[in-house]
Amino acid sequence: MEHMGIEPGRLQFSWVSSAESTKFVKVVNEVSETIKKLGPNDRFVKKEIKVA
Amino acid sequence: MLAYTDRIKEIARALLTDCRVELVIGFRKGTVPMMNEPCFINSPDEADQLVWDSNCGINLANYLANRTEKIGIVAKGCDSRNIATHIIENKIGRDQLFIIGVPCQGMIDRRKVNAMFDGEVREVVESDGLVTVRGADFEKSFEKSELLQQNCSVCTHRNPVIFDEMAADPVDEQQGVDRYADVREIEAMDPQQRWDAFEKLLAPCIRCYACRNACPLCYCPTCFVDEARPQWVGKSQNPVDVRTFHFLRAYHCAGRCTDCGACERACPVGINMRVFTKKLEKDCFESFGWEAGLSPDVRPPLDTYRPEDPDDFIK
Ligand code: SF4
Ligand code: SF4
């Protein structure tokens, strides 16, 4: 994907076990974070039809 | 080439007669120039049908899957590794095939030819390396080289990897070429460069399908593209779905694409699509050592696990 052009950081992997909750919210926040700093994302997204 | 041609008839012509295959897929001339056609042979007399030279490059796996009578076909080395795959992924079984392999030396790249004139090319001969491109009002030779198609140009596995009888001697491989400087081009541009270069790649694209209908990897009763429940992608011409049918697609190949080339060679637009299936053949070369379709025998990265596989892009 991001050799596509979506920005890298935009994609994440991780795995975490249903007992590793401390992990679950590290990742969660890490994650929304590093989005955050992207902004919206504005690929992949349809622009509407311009009818003139 | 020519040599090529009556050892094919004659392979096939004596499976044909001893009743050990019901059919061979072969090529035979087709009606306009470097555009040669499958064909399917069902009888001894019509094995004179069967050609071979430089305008050769489907791949003639792509008639194989799911098919259940013996079959002998004529394949070259990435058609070769095609079959191993289907093998590998139960669409053929192995004693169903008679394997007729032809060394490879590159195919011609049609679109190559008609850009260099203006006029209509009405004839294209080949004679001991030298192709010579004739229309109404020019002629002209090339030295094969010049002319290949570019996955042609970068093949380093031009003698098949499995056959039961070959129609010539086995090809020099082509040492020492650089298959991914095109892959590498890309890899080097900035997100927004990438994503607008693909982006100008796929603008031209009709969403024909022709690409998937040439590859013999995409074998799927229904295509995620067709598919309306649910429907997975949306069917118009927004870029947004273009891109998503061409990525995904690409993914269905990753660890199987052979580099053929027959996707690029039947779109209509001469999109170059391969620059995504490249890009993942690169990455299975270099993250698993993994060249498709090389032996029936062996499965491929993405049903296997090792230990040692690369995962530092799981936090
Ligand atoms: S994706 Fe293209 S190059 Fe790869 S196997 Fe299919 S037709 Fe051949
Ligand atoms: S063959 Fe060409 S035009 Fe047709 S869907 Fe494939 S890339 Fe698009």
Second form
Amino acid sequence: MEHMGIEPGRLQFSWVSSAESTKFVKVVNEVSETIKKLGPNDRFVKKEIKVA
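Can you swap the form predicted together with its partner chain for the form predicted on its own?
Partners and other molecules have been left off, which leaves just the chain.
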């Protein structure tokens, strides 16, 4: 994914059973915190185009 501009940490996989609601909440919170710490991915932020 790095060659496409997606930084490590922005894409994560985890196996969670439907019976593991507590684990699901934990995984979502951990991934959310990781993404917040990384901040916006500048490669995919729209830039304002100035017309002369």
